[in-house]
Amino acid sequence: MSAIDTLPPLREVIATHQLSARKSLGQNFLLDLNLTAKIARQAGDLTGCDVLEIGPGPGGLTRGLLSEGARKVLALEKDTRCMPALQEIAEAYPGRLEVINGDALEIDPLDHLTPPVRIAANLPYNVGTELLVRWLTPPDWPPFWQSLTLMFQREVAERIVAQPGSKAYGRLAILSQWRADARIALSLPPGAFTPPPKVSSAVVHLTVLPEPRFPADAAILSRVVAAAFNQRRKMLRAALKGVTPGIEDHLIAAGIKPTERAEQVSLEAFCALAREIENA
């Protein structure tokens, strides 16, 4: 294995600070330091970023973004016994690494960054699905970010990535896809991981477009596709009948059956659905 850098290798690094993952944190550490340049490669060119991390743990990301050149990574890390391991890092890279011991959930990154901004994580898998709605949901469009690097789930990479007609299909894939272009870039065995999780996982990229795909009211489509796919087993007609009188008219005049399912209908339809509501 080829070096990226002058620190130690991770696994080194794990037994000098005793860091062993924890299931609270939903942590798994790669430890390949070629695979997480590999996966920072992923974000594309680096070197005009800033580049926000969620969930460093000891580091072996951040090592890959700052190695590719990343301008300056902002690490949000909530585990105390990570930040010595981190400081390590900031002191090979200087002036290139700030790392803030809190909970991403609860901690506004815009103070510390200047865009053009990209975000790119081996995010926790207990707050990684909350935190893309989150990103893809702010109140004005465009976002702060350029694109999202993100591993996940195998599942729920195949959610944000899937098409009208399969099983995955929901609201995941409507709200990445309406505002950005998401396509898996890798995947990863469980094996990949300390300790090794029981499902594979996937590094899903996400790339902003300057406008939504189809033009719809943020909220009103959130509520038709919350309320289709929540029914997902009934006809439009039945799970729709609460979001608006008249919902079979509305049905029609969009192009879609109200007997059709919601995993039939495409963005496009959605969109179209959620204007005639709109209007009427």
Contents of the next structure:
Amino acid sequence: MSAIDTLPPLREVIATHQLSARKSLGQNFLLDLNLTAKIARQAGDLTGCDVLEIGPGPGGLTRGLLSEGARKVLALEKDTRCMPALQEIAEAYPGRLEVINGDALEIDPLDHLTPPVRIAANLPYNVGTELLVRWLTPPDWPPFWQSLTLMFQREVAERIVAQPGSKAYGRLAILSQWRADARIALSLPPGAFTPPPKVSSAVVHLTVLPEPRFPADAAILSRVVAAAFNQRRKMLRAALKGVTPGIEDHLIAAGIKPTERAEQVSLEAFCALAREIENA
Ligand code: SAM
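Would you generate the structure of this protein in the form predicted together with S-adenosylmethionine (SAM), following the form predicted on its own above?
Complete assembly follows, chain above in first position.
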């Protein structure tokens, strides 16, 4: 298949700019431009959207996002060595790529973006999870983004989309599914990356819901879910004892058996419990 733009192949870019992968920055690069275009397509229709990309590295996904029609890509990259390669992409797509050299955990991108905004990233997993939690827990809802298309370790992706009754079901599933539709869009074997990581990966796509799926106070829901899953083997009447007095009555009022364990309780029931506690 043909390359997606007239820029040099990514292997050449990496050799020219001496971008040997650094473990400390979680660098596992995607060098197949057909694959990066496919990942970019999972982000939905990009025409008329600004895309916030975290960790562009040598720019494989960046090129995919631009060739798929993003109005503008704002790319935040910590590794200064990647700047010249990203500059070449900016020159090939005049006015459509802005790069900021810095730590995505420290940068507020909002001044650089015009709605509608989508977010796409192939990030080190620890940074990805932290950013996901931040993007899902802003002070106000709806947030500044319409969708998130993020690469995760397969096991983390499964925790995001998990349903009650599975081992993977927990805080991340509740947080992700309360205010977004979440699905695994693509699975990738270690060999898709250079160098290959130890585990498989998956792209998760989350689409914002205009309102939370079920009403609940965010802080109370978060407190209840944290306590419930911190002691996931315990019955809820024990695990939630410290959350509020009379927890057994609240559980019953929310339609949850006090002898159930967190793993069996649906998102809807957790929200009902948060409302019971709020109203008490
Ligand atoms: N997107 C590129 C690709 O798909 O080939 C690179 C992916 S690599 C897994 C992760 C990238 O995130 C690296 O370029 C790394 O330097 C960058 N990175 C790591 N931590 C970061 C942070 N806190 N803020 C911004 N970029 C970061």
